[in-house]
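Only one chain comes next, encoded as structure tokens, the form predicted alone.
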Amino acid sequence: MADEKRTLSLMDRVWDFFISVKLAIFTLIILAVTSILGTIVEQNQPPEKYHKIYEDWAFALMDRINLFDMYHSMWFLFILVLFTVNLSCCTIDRFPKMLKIVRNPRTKLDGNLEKSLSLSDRWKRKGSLTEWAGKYAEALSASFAKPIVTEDGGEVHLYAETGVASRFGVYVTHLSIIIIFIGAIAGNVLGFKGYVNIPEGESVAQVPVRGGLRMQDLGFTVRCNAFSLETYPSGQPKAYKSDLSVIDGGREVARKTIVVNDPLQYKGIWFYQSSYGQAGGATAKVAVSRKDGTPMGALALAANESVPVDGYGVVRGVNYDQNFQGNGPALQVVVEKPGKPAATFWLFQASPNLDRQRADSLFFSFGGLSSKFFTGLQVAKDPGVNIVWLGCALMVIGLIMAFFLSHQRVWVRLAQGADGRVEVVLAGSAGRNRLAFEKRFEKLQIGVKATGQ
């Protein structure tokens, strides 16, 4: 028997711990502080970036407590679970009491209840108790709500109420928060977020996550078919987009050109256009023609890279100027022929036939620079996002119920007086927005008093 009491006592203490308001306040403060830290300390960045910002001892400490990937750490997950359990227990503990109050309202207007209500009125009417009870019940039904009729000790009590749902607004809000946290926990445990750069024409099947510390298999391949960039006349980027294909099972199953805020989604994984950059150095496009103008093909010259031309020699691109001597883009090339000194000259993009003046067996035309870009993608999977949206919708409903609805109650007590007339007491109360209810009560008071006259 003593062991059973100790067990019950321990269970009570555990339950009291989880329904404690102090625990709720403590976890909320911890969540607020950690969220601020997560905003100040940039998350999921490469280690070398953190080494540039923090000293070695600070980096080691912050890395040990997972401050660089805080939202996926075990301690942050523990706080989320603790708050969810705390709020769930509080709701479970208090909801039955509220449900009992709603299901068993005080339908009788006794003396103590009447004294506690600030809105009340009294009058007398000639006639029978049953007659006036019926009339006032019809009046309440028409102007307020259908009343519950109770007869007790020679008295008739009418009780009507509206806005009962407002009593449950706080519990719907609690439930919405619990659902949101469950969604956050699901996303924390089962989801991931990472960044990957894909050069044009190349593919990836894995994404680095946790700041590059772990590779996440996608289960399929994503290929960047092409990347395009639009710029303003000043050279600033105007718009950029990526043509992506999803390869699954050896075949293309999805394709989409994505821009900022218009991602590609496949199997619950989202690919957002995040950044871009140049993949490797630019190459110069140089057309080669015979002296008589017959085309010989084209060369792609990388910086200082020697490209042989059969039966002629070697050509190198050594310099580029976007506006050489005010004549627009130009490329400086070096031609090396066997047994002859190297020749250096400029090719102008705006003057494709200018090189004919060298009177060589071949002449060259500069067609501009060609750069290969990579697309920078943010890759995210969050299986809890739909759960979070459900919680947000419930929260809106709960807040409307809690703040825009009001539980309003009206009592009417009828008793046969000593003078043979019926004594009538009208009283009312509201859980919220009492000023508006006072105006409604005045109209109701006028209407009920005028009944039968």
The other form holds:
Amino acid sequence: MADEKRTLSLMDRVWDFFISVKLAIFTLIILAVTSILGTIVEQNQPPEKYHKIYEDWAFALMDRINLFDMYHSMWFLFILVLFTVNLSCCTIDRFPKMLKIVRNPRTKLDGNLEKSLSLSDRWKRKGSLTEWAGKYAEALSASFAKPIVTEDGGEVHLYAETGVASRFGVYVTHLSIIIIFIGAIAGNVLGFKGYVNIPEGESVAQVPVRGGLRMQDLGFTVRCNAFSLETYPSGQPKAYKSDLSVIDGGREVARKTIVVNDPLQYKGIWFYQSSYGQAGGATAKVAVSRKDGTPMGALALAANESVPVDGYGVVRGVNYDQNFQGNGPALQVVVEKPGKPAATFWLFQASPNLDRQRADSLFFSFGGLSSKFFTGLQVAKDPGVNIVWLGCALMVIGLIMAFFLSHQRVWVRLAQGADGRVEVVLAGSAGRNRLAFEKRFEKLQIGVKATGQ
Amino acid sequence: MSNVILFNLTTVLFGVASALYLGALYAKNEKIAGVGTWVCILAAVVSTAALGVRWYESYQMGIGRIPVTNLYESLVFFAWSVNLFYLIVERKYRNRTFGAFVMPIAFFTMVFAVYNDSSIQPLVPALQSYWLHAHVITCFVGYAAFAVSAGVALMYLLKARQEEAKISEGVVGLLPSCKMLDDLVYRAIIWGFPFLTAGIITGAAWANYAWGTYWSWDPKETWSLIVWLVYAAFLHARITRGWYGRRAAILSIVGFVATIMCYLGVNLVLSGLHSYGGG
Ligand code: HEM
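Please supply the corresponding structure for the form predicted together with its partner chain (the preceding block corresponds to the form predicted alone).
Full complex below, order starting with the chain above.
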């Protein structure tokens, strides 16, 4: 018997610990203070970088307590769990009580309640109790809220309230935090985040995730058709654009040009424009024509790479000049034919027919340099994200309910006085923003008092 | 740039208003403070016009964008919000002594802004988003509310010391009652907290839309969370542990220091993804 009592009280103490707001304030402050650490110590940098900054012993110590990735460490997670348990227990403890109070409001203005209310007024009226009760009920309905009427031992009580929702604001806010956590966990468990570079014209069906530790199948293919870069007149970057196609089941099912802040989404997987770069070196476009001008095709010459031309020889681009001898962009090529000495000459982009003068079986026209880009895409699937947004919306709604609504209550008590007149008491209280309620009460007081006069 | 001229004029007006409010306290002359109010209203008009002109000028330059995208513009917008917030408080509480403690915050913010690059720069691709508007505006309205709260908290600390010593003379005698100050410290935070919350959320939404992660623990994000946690602690300490008066005032000032760290310190002291200042 005694034993049971002791265990119970231990349970009670544990429960009291977890429902206490003291613990909440403590965890909030601990979270704030520890979070500062992670902003002072740069997170997730390569070890070499840390070795440069910190002494060996300090590095070892900091590494041991996971200070280089502290927001994912066990101890930080522990604080978050403690915080969540605290919040949940507190809600479980208080919510039913609050609900009970809201469901069963004190509809009767008894002496004790009257004493506890700072706003009240009393007056007397000639006439019948029920008649006045009816008039005041109407007045309250018109200017405040429809009252609940209770008759009790020769007295009539009117009770009206507005803004009950404000009582729920705190719970909506607290619940929203838990919903956000659930969304975050769902995203971490069920989703992935990766990063991939796709050169123009190429496709990927897999992306590396977890820093390249694992390849994630997309279940479809993404092709980068083209990448382009727009600049402001001043030369600053204005937009990075990737023309992407989604190929699923052998067909192109979606195509979109994405820019930063405007991603592509397919089957819950999002592709974000993240970076870009040059894929390999630049290539020179060179058109080949017969002596009579019939086009033969085009060559893409990478720097110093020999490209064979059937029945002719080998062409190699060796030099590029943006403004060769003042004649604009030019490409220097070397042509090697079997059994003949190599010929070296320049092709000018501005004069595509100039090479005819070389009096060869073929002539070349330089069509400009084209550099091939790759686009760098952030790839993410996060099935929890909508849960997170739901939580965020609820949080804002909850805060507005908690802070800007006020649970206002008004009572009227009518009793038959000894002198035959009806004794009336009007009283009110507000959960929040009492100053504003005082003004409202004053108006109500004047209005109700004047009723039926 | 005509917008910069208007902003410089705003700076002067904020300085004049601060001086008038302080002078009114010192001379115990309500009339001087009354002039201060008109100067504040004028400053509100001028600075609003300046923001509009700057917005318009950015369009004329062919790079039209909202004027809240770099350190200069954010400082100016912050000062603008503080001034407006202050005018509302003054009207609602019918007391002009707050001005001596709040308007200098707006003034020094503008002075700091003047020392920063005021040219209109085009937006880099990462900043071209409608979320930017919602994010910056909500954050800075929140910051402005916290600034007002901290200014009033300072008044509270001065007043409380005097009330303890039971003297009601001197400059401090003119300040509103401790009860009213305490209430206002709290009330300003009640406005600031939902705005900061909305600011963090819109920031997260933006980050998610720009690179697929709504939270990446970068220093700016983390500091905004720290500020949020401090004010959450304030709210809970107040309702449930009865932290009124002195301790609440100190917590409000701590919160504002964290706010400044979040706003400026992160960029000037720490590194991060954000674009304001420092780089
Ligand atoms: C950062 C997380 C939290 C936020 C944003 C938050 C938000 C709020 C807000 C806005 C209020 C209303 C304050 C007011 O009326 O002035 C409140 C009240 C309260 N909170 Fe929290 N809260 C958080 C965490 C917690 C935790 C962990 C607990 C755990 C015990 C808790 C317990 C309470 C209690 C007991 C109240 C008072 C409810 C009442 O007035 O009946 N809160 N909270």
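Residue numbers count along the first chain shown, from 1. Computed from a predicted structure; not experimentally measured. Under this definition, the rigid core comprises the largest set of C-alpha atoms superposing within 1.5 Å between the forms.
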{"property": "Rigid core superposition, A430 Cα moves 2 angstroms or more between the two forms", "result": "no"}
